[in-house]
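Consider the single chain below, provided in structure tokens and representing the form predicted alone.
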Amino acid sequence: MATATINGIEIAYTDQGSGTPIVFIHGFPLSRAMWQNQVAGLSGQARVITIDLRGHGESQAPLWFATVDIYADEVAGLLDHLGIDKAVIAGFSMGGYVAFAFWRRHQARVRALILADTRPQADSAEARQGRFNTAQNAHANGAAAVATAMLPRLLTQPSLDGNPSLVAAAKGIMESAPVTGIATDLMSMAERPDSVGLLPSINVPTLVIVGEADALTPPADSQLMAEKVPGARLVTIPGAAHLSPMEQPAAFNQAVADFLSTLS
């Protein structure tokens, strides 16, 4: 593990391989551990960087508010720490919201975008209430309760029934999330701006990836992004729900590898 002090917070990260830098930003309530298969599978082709956002994994978990803009600025701070001017920014789910914020705030540093199992719309009133309810569950019952509630929505039923190692890995990452990080994430997501209007301004190569059975950020949301971002390509991954990078890592990595090969 390596760490960098960014905005006064110890941020943990990994940096492996050489070539085009690509920063993978995890989702809620996960950590950079979700990207293990991507580090292993793609670091022979690219410089693969994974980050633990504040409040996750091995990064510090301050008891304070944050926003997707703060997360994006800390990703930029990590690029500064590593001496990287431009990178491919790859965001999964909540990490996609951070990627949109990164585009708004640090556009000149984006070589390309990968938006995986995410959506551009802001939360509805119902979704914001759901964030509040999840925060109360975490506060009262801990991260394990959040993991138990979320897991059935992250993976396909065949994986839930027949892939115990995958289930244990996903559950273990979520159960290790500090409650302060969980609450901060939920507030930052509830308050994030709508990014639909941002999509036509994205003028860098963009890959949109979605699991065909993703119920949290459905394929229709990915289709919307692919239609509104000029020149974007869309890859739908069979046999995957929301957690496509972990559930179908070979297909996910192939989509990313093919995309990276098009960047000159």
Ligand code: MLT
Given for the second form:
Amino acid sequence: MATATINGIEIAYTDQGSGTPIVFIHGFPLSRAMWQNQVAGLSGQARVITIDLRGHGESQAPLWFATVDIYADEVAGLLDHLGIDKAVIAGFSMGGYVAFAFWRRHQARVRALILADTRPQADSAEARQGRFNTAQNAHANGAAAVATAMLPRLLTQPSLDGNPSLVAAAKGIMESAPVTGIATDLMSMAERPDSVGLLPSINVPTLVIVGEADALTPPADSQLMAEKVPGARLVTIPGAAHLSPMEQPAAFNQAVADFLSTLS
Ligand code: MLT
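Take the protein just shown as the form predicted alone and give its structure as the form predicted together with the ligand.
Whole complex next, starting from this chain.
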């Protein structure tokens, strides 16, 4: 683990391998620990960077507001710190919302985009209310209560029933999330702008990946992104729900490796 001070916050990251830089941005309420299999499986082929956004994993967790723009600027700050001009930006779920913000604010630094189990639409009024309820739940009952509520939506039933080490890993990451980080994620997601209109402007190679049983950011949303981003390719991962990079790492990594090999 290494750290960099970015916008006054200590940010934890890992940087492994060489070649095309690819930055993996985690989802809610997770951390860079979700990308362990991607670091192991892809760092032979690429320079794999993972970041703990503020309030996650081993980064500092200040009690303050956050937006997807602030998160995106943190990713850009990490690229500065590492002396990297352009990188493949790979965002999972909330990390995808950050990837859209990165595209808006730092387009010239995007070599290619990977949008995994995410969606381009902003929150509905009902979804915003849900964010508020989740924040109250975290505040009153701690991260474990959020983990318990989230877990059944992240993995397929066969994994929930038959893969205790995967369940423990996902739960462990969520249970250790600082409540300040949970709250800032919810705030940043509730306030994020719609990115549907942005999709036709994305003129870098784009890979969309989705678990076939993803109920949180359903395959229809990935279909929409793949249709609207010119030339995008869509890969659907069998036997995965929302958390496809952890649930089916081999298939996920294969999709990323195939995509990376198309980039010159
Ligand atoms: C995530 O996995 O990052 C979140 O569940 C996405 C969301 O709640 O919109």
